[in-house]
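Presented as structure tokens, the chain that follows is alone, the form predicted on its own.
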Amino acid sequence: MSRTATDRADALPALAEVFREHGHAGASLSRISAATGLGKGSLYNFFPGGKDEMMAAVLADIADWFEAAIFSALELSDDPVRAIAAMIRDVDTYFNSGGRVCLVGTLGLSASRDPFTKSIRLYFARWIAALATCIAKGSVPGNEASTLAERTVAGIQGAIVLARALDDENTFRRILRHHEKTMLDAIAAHRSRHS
């Protein structure tokens, strides 16, 4: 058993890992209690809406992290090359080189997704939009930037699946580097046309 959570926010990392490992449906209150160190009464005190409220809180926490570390950084940077490299590095770290499941992506594929459809859609749409904005700052036309962003986010999700299925973190890193190179090559090509 891990250390006991002392408040709602303190419980979120343990909740996220239980949901990553067992999914929404498989995350029993017994598993959640063991992971957080909280009894069922304390869990319902922190999350009166039960597992759905726990999952919603975890998704909000993930969205907040990505907003601060990835999405805003991509949009606010004046150097798209540096911002893309930072995103790739941070994504590699966050997903533990493909060893950590993308909870939002996994939930999006599950039968339990319906209460969370809006959060799932916003997470992926926000990532694609922020990355497209960054790529476009590198003189890449809007439609091409959007396509590159969409392919990159899809590639990251696929890389997580392959790295876990093959038990090979190098697969994840190789796919990340491919997408980074594709974006940077597009920026370099369009910048050279404009100079």
Contents of the next structure:
Number of protein chains: 2
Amino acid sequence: MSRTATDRADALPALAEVFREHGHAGASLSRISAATGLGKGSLYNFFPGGKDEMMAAVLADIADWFEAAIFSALELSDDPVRAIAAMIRDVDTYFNSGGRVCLVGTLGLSASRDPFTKSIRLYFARWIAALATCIAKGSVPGNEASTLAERTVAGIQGAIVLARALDDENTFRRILRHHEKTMLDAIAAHRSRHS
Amino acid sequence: MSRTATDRADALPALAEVFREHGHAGASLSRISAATGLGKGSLYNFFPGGKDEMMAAVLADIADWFEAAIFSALELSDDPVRAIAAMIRDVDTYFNSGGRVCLVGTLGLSASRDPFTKSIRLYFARWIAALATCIAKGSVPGNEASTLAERTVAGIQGAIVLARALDDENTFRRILRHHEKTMLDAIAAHRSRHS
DNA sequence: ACTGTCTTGTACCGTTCGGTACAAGAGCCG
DNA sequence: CGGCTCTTGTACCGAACGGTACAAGACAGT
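Please supply the corresponding structure for the form predicted in complex with a further copy of the same chain (the preceding block corresponds to the form predicted on its own).
Shown next: the complete complex, the earlier chain at its head.
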């Protein structure tokens, strides 16, 4: 008995990968156990609620990471051009240029999303809102900034789907770069009009 | 014993819905049996290869439908503006404004896609190619038409993800309409430059 | 070192899984 | 109506499922 002093937080990354690859239904306890290196005993010690609690913990972890690394940066920066470029770069590395799936997005597509609908909705709503306020700081009118943010987040999700289907990282990066340019162009257009 | 004279083709729509909602892993035989109204005996009579053959049949059916209803129309029409508008309309109804998931896209995201990677890649490559040739017919240069088509298909997939996550049909339609306008604008711009 | 608490491997539970076997029944041809 | 083929419900298989129980073992406090 190793008593690894492992916090449940240490298992979350491996846990997330299993859910990403196999979905909620396909992530069996044996696969989870193999991926995390934890036996059933430890798993149910850390997550008494079973698979659903594991998924909830993973979603919360993802939400925290995005909030800290992306959303707050979008809202707090006073240089929207740099903030947008940083988001695009972070998104590219996080999703591994389309090689890594967005767990929140895929979970939302499946029928087993029911207990997590609120978390899923919040994740995307928060992303769009943060990006919209960032764009709006570049003198872009609010409603235009909102639709632009919405289209960008949707484009990122679509880029993941497409890059995975075509098994081509360049597809992902190409689409990402286009959205970056579109947002920066919008800011540039409204700024020049203001001068 | 009803001897319903049912061809396996009659079961494909219900089969597709089960796979759409629950994915390959989550679509258990009991669920499939309930959704199609066919017992295990009939299912394995029609699909001796089990779940994988069912999925393959569904994918082939989907590919046929898109080829007949969308792809060929994009390529054969000599009026790209009307063809694009028709595609947008058909896509909106087919995906039920984001209420219905794209099976090919979701399958590509999961780890159980392995036996179907070729079908998945073909589906998207075909869609992008057909849309690109249609756009190119509107005097848009080939490479620009290609990236435009790629972004549109990705945008549609992302719109499904987002509309499902936010549970809002308007999100889907809004994004769809934007892509329609973008393509038509590109055609209009290059056409006017030609006159 | 002893003890009590926390952690963990393992055995085990009932259920459901994908898949097979096959007999009973339905439709068709004569 | 008698046989023959095709279809289908049902029983059944071993394996894997999610989850529980619990004893053996590892740590911390004294």
